[in-house]
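A single chain comes next, written as structure tokens; it is the form predicted on its own.
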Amino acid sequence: MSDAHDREIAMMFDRIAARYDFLNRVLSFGTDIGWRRRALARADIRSGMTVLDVGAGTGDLSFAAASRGAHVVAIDLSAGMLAVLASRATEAQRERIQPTVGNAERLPLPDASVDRIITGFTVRNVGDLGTALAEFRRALRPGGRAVVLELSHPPNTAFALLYSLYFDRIAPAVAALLGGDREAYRYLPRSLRPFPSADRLAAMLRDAGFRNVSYERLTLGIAAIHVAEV
């Protein structure tokens, strides 16, 4: 995907960085907190590991990984989001977290240099998902693991229609009322429409060279956690 795509995404997240966490909590009714906690449990992060947080945003996953004794490379396209991460970090967290402006399709890391990759609500914004997954595979050491938390497509048709009404119409309106960027919160549901189903994303991870690929649906399938090993 073009550099123009990356610049557009970065600028959008720069605009919403200041209110991103607040609006996430409101629009997800707080469920995103439990989803992240579950993803971290699946990552099995231990002291001394090097962890790559792709699309680190304001730092929730990075902080949690650092609290487990890991060194964290926190990559995001948006300098604005990383600035919020830096402002939230304690001195101890700053010693363990390395914020880096970067692209999931061109990770600024050597081959086989990280033990874990975690990513939350990021990969549906990537221009070329297959390339990004191949980069994840390249950067992981043997025995490493990638954990991908992302919104997904509910398998129940009736619930999917109801969820689409909320996600496409109600959530952007609520975000605007609460001082958010209406256009950004219109983009976010649009980004999900072409995104692969949970089954298809699992297949793409296998195609990228991962093994032991599995996933679990969350909250009636509106999100999913994929786990893949090297």
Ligand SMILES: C[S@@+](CC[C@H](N)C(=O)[O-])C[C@H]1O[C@@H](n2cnc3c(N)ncnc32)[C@H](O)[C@@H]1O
Contents of the next structure:
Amino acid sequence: MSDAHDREIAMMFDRIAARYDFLNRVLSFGTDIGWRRRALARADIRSGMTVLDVGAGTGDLSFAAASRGAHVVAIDLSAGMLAVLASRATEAQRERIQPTVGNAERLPLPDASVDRIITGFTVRNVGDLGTALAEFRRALRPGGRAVVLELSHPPNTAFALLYSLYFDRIAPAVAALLGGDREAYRYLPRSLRPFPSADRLAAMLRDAGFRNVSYERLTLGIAAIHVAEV
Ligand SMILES: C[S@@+](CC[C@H](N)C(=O)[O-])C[C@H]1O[C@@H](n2cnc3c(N)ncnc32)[C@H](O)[C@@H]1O
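Other form of same protein, the form predicted together with the named molecule, not the form predicted on its own:
First the chain shown before, then all remaining chains and molecules of the complex.
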């Protein structure tokens, strides 16, 4: 998509970077921690691997990958989010993680140069998702794997309504009450609405050239983990 879209996203995450972790934990009731753990298990990261964390943000997935002995390229559009990542990192993590300002749609990496791609709560923000998925495919080595953790659309209609009430109304108000940026948390439901269903995202991964594409829904389908291989 346009550079204007990317600038807007980067500025929004720059604005909320300092309070991102705190608000995330509160608004997700801590469920995001278990979801990330599950995604990491699916990534099967081993010592010596090169791992790309796309939309690394404040670093939770990057830190976990580094603790498994991987070298991590932590890419994000927002320098502010990466600054928080750098400030949270221990000396040992700093040696293994390379924070890099960059765009998922134009990965600053050679073809077939990484063993794993992990990405958490990022792809729904990307301007052109098809382009980003093709970039993931290009950057992965043969035998490589992409694990995409993202919010999704609950399949049960009644639950989906309840969930959208929380997401559209309650979460932005709570974020504002807790000193967050109400506008940024209004953006949250806006970013999810046009995002493809879990089935459609799986099809897009196949279209991008991945094989063995599978997904699992988390917490009644609020989120999903897609796994795709090269
Ligand atoms: C909701 S945060 C998630 C951060 C982290 N992965 C986590 O699990 O908490 C989304 C991150 O994706 C980044 N982002 C959004 N669009 C991007 C793009 N096109 N390329 C790279 N990073 C992007 C944002 O700047 C933000 O830091």
